[in-house]
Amino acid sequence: MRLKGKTALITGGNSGIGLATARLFVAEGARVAITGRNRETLDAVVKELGTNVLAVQADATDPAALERAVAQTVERFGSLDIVFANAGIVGPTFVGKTSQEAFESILKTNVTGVFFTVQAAAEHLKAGASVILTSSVHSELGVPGYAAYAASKGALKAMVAVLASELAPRGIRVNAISPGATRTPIWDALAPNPEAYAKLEKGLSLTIPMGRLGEPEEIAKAVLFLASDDAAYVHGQDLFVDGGVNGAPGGTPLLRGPQ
């Protein structure tokens, strides 16, 4: 068991990217605080994971709130090894047709949550800890109406080299994964029903080297690397877990030509 004996937090765990995060790292031998602002899913997740979980209703843009989670997870727990911050929101800011609040709501959570989740969890981690960020391809590939998600993104990567800079005195590890389209809730808003979301998948897969969506136990695989002993060496990176489209974007469907 590549966790065995280490405790991890990991924001957003309750569903998608996250939830497969925990139920890996459960099945790799960690104890598990996840957070999320629904109880019942939430509550789901402990049901489905047992007494190795502990879950906390905590909203990623509440420092407070962090802050409790940590220290029940520290309470219940005694100690804290693994920072999965993995919390975040997406949604459309096209120019000229985006408030200033729904701009502002992606940035406080996605890149203010994110640092204070890191925060909160700072004075607990030892020599050998880790600290995991979620970014994203589109940090890199420009998609229109994505302004504000491909810039808290982005920021991501810029704060991974300050906090890896910060925390390497101390031992601890800071890495960035970015998962490409993954087969995850957070396209229940563009495609709400299965010929929608058929019809989704189909145009994202020719966008796509691999030719398909990713599974959340892929990109979990690829956390469980960063988190685990066998990256002891790894640290200040960005770890793209997207089927080849930032590595081999000449390798998409769309661009290979007849065969």
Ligand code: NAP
Second form
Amino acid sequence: MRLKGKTALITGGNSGIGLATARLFVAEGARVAITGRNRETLDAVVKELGTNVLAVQADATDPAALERAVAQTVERFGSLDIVFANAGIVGPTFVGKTSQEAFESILKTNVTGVFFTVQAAAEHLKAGASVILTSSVHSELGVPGYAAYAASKGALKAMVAVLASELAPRGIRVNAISPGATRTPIWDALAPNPEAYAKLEKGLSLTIPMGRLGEPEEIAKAVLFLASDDAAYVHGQDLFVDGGVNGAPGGTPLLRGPQ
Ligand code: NAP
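Alternate state requested, the form predicted together with this ligand (shown: the form predicted on its own):
Everything in the complex follows now, all chains and molecules, and the chain you saw is the first one.
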């Protein structure tokens, strides 16, 4: 068990990548606090995973709610060793079609929310602690319509470098994970029914060297590595878990053509 005796806070732990990570962390011996806005799905995770999980309803855009979530975590489990600042949203922000509110809401959740998650947790973290931020392949891809989302994920990459410098003297590691397209509910708005989803998946798969979307469990395994002492000397990195999109863009089925 790689996380025995450790306590983790996972924002956005009631869905997708955060939920898969909560399941894996509990299986690896951790006590896990999850946050999200949706009470129903938060409660469902506690029902599934049991007393090693604490679910706190906390909006990532509200620093006071994040402070309360951290306080409840420490009160319940006695310590905090791992912070997975993962809650995030996506939405189209095409030039000429985007309101200030739509643009800023993505930055507020994905950037400001992540910073205040780390700030709320920081005073409780001791030497050996690990902080992981969820960035994305979009920090580098340049896909049309994703200005706010890509900017938010690029900001996290920059933030990792700063936080890694700032927290290194205290022995706290900070890294990012950058998933590629992963099969989670984040795609529901773009593909609200099975037919639309199949079409989306087929199109996306053509842009991924491994020819398929990632599974949330595959991202969770990489988060586990960064969270655990196996990554004791990994610091300030951005780990892409994306089927080769970032590392081998020339190998996508679209560019390879028929073999
Ligand atoms: P998801 O299933 O939609 O999960 C998003 C999570 O964030 C949910 O638990 C949601 O909970 C939480 N959340 C969103 N806004 C929040 C807020 N204001 N306050 C608190 N919690 C909030 O999507 P996912 O794919 O697992 O996304 C997790 C992270 O991975 C995100 O940062 C996303 O940008 C990133 N990512 C995803 C992909 C992908 O293809 N799936 C690729 C690269 C990066 P509530 O709705 O209950 O608030």
